[in-house]
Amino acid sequence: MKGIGIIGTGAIAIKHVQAIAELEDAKVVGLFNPNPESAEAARTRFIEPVFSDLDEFLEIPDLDIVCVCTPSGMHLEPSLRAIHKGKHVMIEKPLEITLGRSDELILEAEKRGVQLAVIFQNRFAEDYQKLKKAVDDGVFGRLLMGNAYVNWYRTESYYASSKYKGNIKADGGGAFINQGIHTLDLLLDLMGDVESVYAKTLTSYHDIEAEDLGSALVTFKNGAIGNLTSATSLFPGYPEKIEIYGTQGSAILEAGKLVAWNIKGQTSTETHQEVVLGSGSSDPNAIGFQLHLAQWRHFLNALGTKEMPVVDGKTARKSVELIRAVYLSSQQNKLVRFPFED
């Protein structure tokens, strides 16, 4: 029986608590949130102990796993910390918000001999499955476009409600790294490795400091072209989408469903079916715990047969290496080739 302690008490802390309920093989045994009156308030939420003493929650004896649920600019800090006490350590994406960051994390778990992840839990949905292996198989042929478009809506409210939000020292910066990553994340498990990225961000509608609308135009090294948005001004806010078309055929995933698939010489598929769970559009609260459950059973398993988890520290980078070029390119008003200094 595995023991994992979460730092952090928010809404997402909340996700975990729910999914590793289910596991046969792991418990919660604790929860850290460094504000004291914080940690209190979050005592009558969960039936767990939470500490605002971070030595004290690192000293927990049954501690295995250390999931870290912080602002995305302060995962650094107590992930380092968990790492240099032997801890295999799971991050709520991001992995960092840059570069620099996020590589002293992946150096320092190699040399600590723990495994880091990052949450990316849109791969274990049915769907996306299903159309990762068909690209892996080359049922699509040779790929000519991937485009990931997630024209989302916040409220005024929602950035209001926290201090971080749509900070950029706290978040990393706005739509992309917050809310567009999990769909980029996807885009790059299918399509590969990037080449370069010319892109325009703008902060359009909210009162914050990082963006909150976005689009870039992205050259795979495959030599396929492909179109990313992101926003969260985009009234009413509409289900995240991917496309994918190659030689032989193209398929559409929409809020984890495939809602189009067509391969020449077949007979087209068009589901068009209706999505009611998963995405979070318009309600970032709207998504549900399975999908985090089926990573860390994945990720538990992982370290019961010392294979790697399906997304690692290096493999989370490459979402951020994507977007940190997004940031790079629109502020310089330039095309980024990778490999780029951040």
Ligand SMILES: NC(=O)c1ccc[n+]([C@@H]2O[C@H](COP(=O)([O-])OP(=O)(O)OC[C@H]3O[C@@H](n4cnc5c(N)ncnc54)[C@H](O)[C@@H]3O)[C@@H](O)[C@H]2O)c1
Contents of the next structure:
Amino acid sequence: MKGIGIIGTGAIAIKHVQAIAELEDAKVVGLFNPNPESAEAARTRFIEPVFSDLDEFLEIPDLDIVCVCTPSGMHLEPSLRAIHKGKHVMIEKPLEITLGRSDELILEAEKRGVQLAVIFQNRFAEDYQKLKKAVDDGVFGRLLMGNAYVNWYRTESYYASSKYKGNIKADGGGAFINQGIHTLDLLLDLMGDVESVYAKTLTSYHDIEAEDLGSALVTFKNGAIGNLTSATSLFPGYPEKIEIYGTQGSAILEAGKLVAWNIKGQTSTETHQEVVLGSGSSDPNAIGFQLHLAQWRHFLNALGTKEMPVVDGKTARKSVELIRAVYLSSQQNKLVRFPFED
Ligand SMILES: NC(=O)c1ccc[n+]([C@@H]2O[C@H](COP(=O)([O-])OP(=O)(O)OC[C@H]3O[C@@H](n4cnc5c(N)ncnc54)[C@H](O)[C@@H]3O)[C@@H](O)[C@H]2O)c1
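Just the form predicted alone so far, so send over the form predicted in complex with the ligand.
To see the whole picture, the full complex is given below, headed by that same chain.
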């Protein structure tokens, strides 16, 4: 039985507690919030002990894994404390908000010989895994284009209710690093590494510091190109979509469901699956915990077999790199070639 401790007691921490409760071989042994009032408030919501002293939390006797659910720009420090105590870490997306901070995590976890994984639960959706296998098996031929559209909407109250959301220091940015990143992670997994990015981001509607709208043109190392959009200003918020086009065919994944699948010489299988608005396209709380549960199962299995987990630190760094390139390109109004100075 593995003991899991959770750092941060906000919205996503609740999903982790729900997911871990379904596991037979792991349990939540405690949570941590450094603010005594927030810790006290959390005690009314969680049955597990809530600590406000990090040393005490990290000394919980059966603590094996620390799950970091703090705002994105505050992943590094508590994760390092856990790593230095020899704990495995599962960090919520994104890995961190800059490449320097991401690299520190990867390096320290390697040095201490602990596992570092990042939550990208959409990797565990059944239809995504079918698409990934087909791309890897060459079913679509040589890849020509891969697009990722995250044309979402968030209300004014979403930003007003949090001092972190839309704040560049706390969250690293807006629609790309907070919302779009899940779909960008999938696109990178399908299309491979990036050669260059040209992007434009804007604060188009919300009264926030970060971007709520953006678009980018990507060239992949395999020669394919791609279009990316990420937004929280596009009412009412449509399900996120990935389009993959190759020399032999194409497929479209919408909110984790395959809605089109066309291979040359085969009968078209337009699937027309009903896409439920459960993807977070307009409501951040609409996501369930089943895919988090699938990633926890996978992570615990990887720990047991000593295999690298999906998504490890180096893999999670790729989506941070892409998004940092988007921001840099937009700021400087120029093409960013990889690798680049962050
Ligand atoms: N995988 C997903 O689909 C998904 C969904 C939502 C959020 N997230 C990610 O989860 C993380 C948290 O998001 P959230 O929506 O739960 O935010 P939130 O604001 O609801 O919760 C953040 C929590 O961290 C606490 N906190 C702040 N600073 C801290 C510190 N230094 N140490 C410990 N705790 C601290 C806050 O008090 C709060 O309890 C973010 O990185 C976000 O990107 C992932």
